[in-house]
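Have a look below at one chain only, the form predicted alone, in structure tokens format.
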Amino acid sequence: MTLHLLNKSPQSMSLYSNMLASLSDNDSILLIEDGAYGALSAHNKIFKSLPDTVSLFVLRADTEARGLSERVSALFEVIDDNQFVELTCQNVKVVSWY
């Protein structure tokens, strides 16, 4: 179990493509600072083809800075500052994709 962190937008495609391609069951996504743009509907496409082992989330303190809190997609769970530490700990790995 991997947690993949990733603070860039969907402009960076090809940032989301390699973490993408790097994805296994049961891994984890979180969606941080300028990558919050990236839970909103619009991006869905891009996370809809996972399978649903892969858990997505987006850290409401960014979503909240950014004024995105009302647009978060359905497939993201928005989640606080504790428990992204609690992901953190239930991950083997954390990977930062910047």
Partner chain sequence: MSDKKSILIINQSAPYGSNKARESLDVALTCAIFEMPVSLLFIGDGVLQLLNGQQPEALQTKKHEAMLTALPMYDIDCLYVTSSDLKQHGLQSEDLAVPVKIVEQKQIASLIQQHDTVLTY
Given for the second form:
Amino acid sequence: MTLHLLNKSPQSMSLYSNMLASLSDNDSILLIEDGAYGALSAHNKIFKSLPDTVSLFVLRADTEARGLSERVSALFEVIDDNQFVELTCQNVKVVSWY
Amino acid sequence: MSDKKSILIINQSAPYGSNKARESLDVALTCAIFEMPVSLLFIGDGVLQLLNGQQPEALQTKKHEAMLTALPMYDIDCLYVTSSDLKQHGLQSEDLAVPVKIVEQKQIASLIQQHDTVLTY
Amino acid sequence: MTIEFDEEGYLRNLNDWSETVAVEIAASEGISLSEAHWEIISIIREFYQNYELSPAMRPLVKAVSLKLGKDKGKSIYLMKLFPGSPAKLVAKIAGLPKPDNCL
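Form predicted alone done, so how does the form predicted in complex with its partner chain look?
Expanding to the full complex; the earlier chain stays at the top.
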């Protein structure tokens, strides 16, 4: 169980590829900062081949700031800072992709 | 076996263009001095750090390759590189400055699982 | 020619180093250089030439061990020659930068 944090937009595609290549079952991905743009429905294809056991999250403050509140793909659960902390505790380790 | 936490450092940046590659090895050496077991994984553009024949004199910067060759002196012997990323750049093990273990992309996940702490650069 | 040192006594310009300078730096640290000192100095300078790094204690011990054998490749041996913090002291006398990863 690893939480993967990613903070760049999908323009940094290689960062996404590297992260996706490093996933195990039951890992979680949380998009933060410019990573929030990756939660736009237009980018669903990046995440569509992932197994169902991988959970996708995006940080509320970062989506709101960027005008993404109404535009987040249904693949993602929008979470607040407290849930971010919980998620960090639930996972065995955290890997930051930046 | 050591009771120190093991650390995996994932390198995905090419050398010279930014400080990331250098910082990564600085962290690796420092951890090694504190006797933490250190493994290095090179993926994506990170594999370009491993190229032999680097001559950065004109850039007036330190030679990344020299630092890589110093790793065994710090007892860092676990270097991994993904075969697909080598292939992506048309490289083979003869192109590399240091001995590495070539792994498949699907082994990255298990490397992450095997270590206590994972850093990316 | 004046030779510049930083506030900790390391050479600012590595090219200023010579054996005479080494003797002077060592004297200022209260060390009179013997053959045993010189062979360590030569090893650390070769290390720097190969790796562009001043070694911390562990790699220095390893380098000495590889060159001079296990009897000399020990912290205690280096501590006797260069009391206190051998990695820093050898680097200083050998005209190299202070080891980065030496806390």
